[in-house]
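Given as structure tokens, the chain that follows is alone and in the form predicted alone.
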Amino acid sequence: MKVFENLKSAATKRGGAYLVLIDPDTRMGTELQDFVEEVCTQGADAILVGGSLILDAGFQSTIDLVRKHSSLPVIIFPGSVQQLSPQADAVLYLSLISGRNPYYLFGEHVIAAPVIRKLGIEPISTGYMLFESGRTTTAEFMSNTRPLPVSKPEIAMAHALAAQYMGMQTVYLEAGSGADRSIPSSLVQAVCGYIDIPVIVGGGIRTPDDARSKIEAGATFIVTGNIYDNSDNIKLLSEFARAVHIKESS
């Protein structure tokens, strides 16, 4: 069975699945991998390696290093062509289908595309959907797109639909790295009431009870990766699980 199937099946199964997102930029050697097997014995799904910049060169030693330490799928969530891997389980094929730039429309996954293929990564197509976050995030820096506005959900709804029906497997409803806050509970239940594909819900999560109510509202797959920039919310890795593993804990 593929990646992406696997983590569907079990987020049925559990109610929601865990995915930690782990920045190639903001931890590295002794200490990711310390983290890495932290994160695979706390109750997470899977882990995504990746960011919207990377200010080195190491993200294929990254890689290795989760692939190495990891008992959980290795997924990638690139912020360029440059962030793909052998080492990697899967591949989120991007799309930011809530801008207008062409290049990350449709523009690199043209270059990508063989890139994967000759790799042997399974590419998981996703709809990225970035939001309004109360600051300038990095990714809507780097994309040089606007973000859809929280208030209009219907915007959302419109969006992630178009998504759904260019057969897009996921859509991926984005608050940014580092948000002041994260999406609204309401906006998340109002997409995934209007789709039939899962959703991904992450940026400015910071809290087990946000998690939870995003599970509640519908979402599928849950991502936090900036809490655990500060070592001290490594502890939380259980309690996260297990909010979004509502059916094991209710």
Given for the second form:
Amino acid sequence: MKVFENLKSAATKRGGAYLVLIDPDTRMGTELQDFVEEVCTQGADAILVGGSLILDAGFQSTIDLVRKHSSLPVIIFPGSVQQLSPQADAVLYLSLISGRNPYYLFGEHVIAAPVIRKLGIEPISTGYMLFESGRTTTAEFMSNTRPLPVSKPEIAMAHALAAQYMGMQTVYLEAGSGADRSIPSSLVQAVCGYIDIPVIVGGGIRTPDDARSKIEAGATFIVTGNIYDNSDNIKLLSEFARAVHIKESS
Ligand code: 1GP
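Right, the form predicted alone is done, so what does the form predicted in complex with SN-glycerol-1-phosphate look like?
Full complex below, order starting with the chain above.
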């Protein structure tokens, strides 16, 4: 049960940690295998696997292949309780604290807990905060919740602090996959300066500079996913990793 502790240590040493999200709907077979190998060799710190709406039901085969070819920790970023596997090292045990839908606050968790225990994977208790980002995201639609306003940092700060006080290990500031706008760095700074637990930031981050600005604002973990749907962008992997690892930059 050391996956999260190890990731935090890596982030402390490197200035931040870079997590690459693989959506099982986007790649398969040798294309997926090649991508996993690139992610592992270009400086990422862990691989997340999941998505809020998996269309081809390919989660299990994807995670099997990722596990087989990954030298990095494999962490499930589940869209539902169906997305669990013994092939993973850990799972983000998400509570959608920005919303008030009880099923996503403490519903699926009860169903998933015994399964996670049986599978022997590490749960990482995560306060998941969805923010408005210009258009309706899959996560927002599927969870039937309202996102938090980015223009009211005090609301985000209060939610994040509540997550900390409830004993959660981290909070995830989420703009939604493919969001038009990532979470503003000023908001990241407000939240990170207010709480003591590490902060994950993801959604709509399209440039290494944007990733770096979130780390400079206090984020511990950066997640990108969508950017690599375009294979031409795979060459950016090492640039993103360098941008996140601010203590290693010359
Ligand atoms: C989505 O935060 C992740 O849940 C990553 O978002 O796909 O926009 O990089 P992107």
